[in-house]
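In the block that follows, a single chain appears as structure tokens, in the form predicted on its own.
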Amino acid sequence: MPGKVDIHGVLIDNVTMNEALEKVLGMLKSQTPQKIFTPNSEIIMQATRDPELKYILNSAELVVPDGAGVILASRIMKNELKEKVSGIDLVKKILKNTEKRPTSFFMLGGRPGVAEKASVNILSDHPKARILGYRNGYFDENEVPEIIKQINDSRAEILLVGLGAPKQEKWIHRYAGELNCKILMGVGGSIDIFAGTAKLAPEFMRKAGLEWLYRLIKEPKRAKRMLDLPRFILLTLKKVTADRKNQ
């Protein structure tokens, strides 16, 4: 399996989408939970300010580059990642593969009713995907033991956690030892997309690396968070300049 590329201290697996899928299929043979995280530029910037988050990301068995900004940074640093492997597209690949290997899922996240709606839509498109349970993402800490029991009782192979970053990564890391699923994957807003309560950017914008612009138009309140995108590129350029001076 290809090696990793260091993007500001976050070690990203240098894989294509197909290689990532192969790794996921290998994880389904594991006896212990395997973690998958999908950091984009914003999450990597959060990790530069949060050592715990950086440690958690680097503890995962698979970390894929979710976003054009991460790919651009790797090019600027002359250690180019093969391609963007977005979380939503990887989940779609896993679901498509259920035609060859029936696979079971539990979905945790979204507003009340959203995971249920996502389950209906997924089963409509992928009849061999088994959705063995779901739970919305609005819960208190004292409810976690019951949620873990619900997940474990379902015997689902893959747990999709859509609590938003960095909450989902920290939740997965904290409770990985108590969960019986083979794969624990942070999926951000993917559950909303499968439910139809949120939409992906048009394909031409995704290919052009303009998903951030689509999200900003749809959710202007994200503007403050999105300042991390230019900060991310500036940090990358600073690093390259510093590295050249030190050579």
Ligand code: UDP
Contents of the next structure:
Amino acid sequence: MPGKVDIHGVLIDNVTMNEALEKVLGMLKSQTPQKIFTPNSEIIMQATRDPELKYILNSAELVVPDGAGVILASRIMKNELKEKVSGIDLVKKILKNTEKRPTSFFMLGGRPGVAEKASVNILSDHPKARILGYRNGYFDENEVPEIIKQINDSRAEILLVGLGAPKQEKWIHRYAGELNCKILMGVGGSIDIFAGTAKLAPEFMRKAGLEWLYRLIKEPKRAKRMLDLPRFILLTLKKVTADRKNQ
Ligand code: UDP
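Requested next: the structure of the form predicted in complex with this ligand (the form predicted on its own having been shown above).
So here's everything in the complex, that chain up top.
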């Protein structure tokens, strides 16, 4: 398997989408829960300020580059990642593969009713996928034991956790030891996308690496948080300049 690429301290697996799927299929045979995270440039910037988040990301069995910014940074640092493997695209790939290898899921996250809508849409597109349970992502700490029981009783192989970053990464890390799923995957807003309550950027914008612009137009309240995108590129340029000086 190909190695890892260090993007500001976050170790990203240098995999193509097909290689990521192969890894997922291997994980489905494992005895203990395997973690998958999908950091984009915003999450990597969060990790530069939050050592716990960085540690959690780096302890996962699979970390894929979610977004054009991460690929651009790897290119600038001359350690180029093969391709963008976004969380939503990886989930879609696993769903498509259910034709060959039926797979079961539990969805945790989104506002009440969203995961249910998402499962209806997923099942109509992928009849061989099995959605064995879902739960909205707005709950108190004291409800967690019951949620864990619901997930374990469902016997789902893959738990998709869409609580937003870094909540989902920290939740997965904290409760991995109590969960019986094969795979625990942080999926951000993907449950909303499957439900149709949020939309992906149009293909031409995604290809041009402009999904952030689409997001900014749709959710202007994210603007402050999105300042991390230019900060991410600046940090990358600074690092390359410093490395050159030290050569
Ligand atoms: N969410 C949730 N519980 C929370 C906070 C957020 O279930 O306590 C969900 C929210 O409804 C949305 C997703 O988490 O479906 C956040 O999506 P976003 O794309 O904003 O994720 P991020 O970019 O923060 O990873």
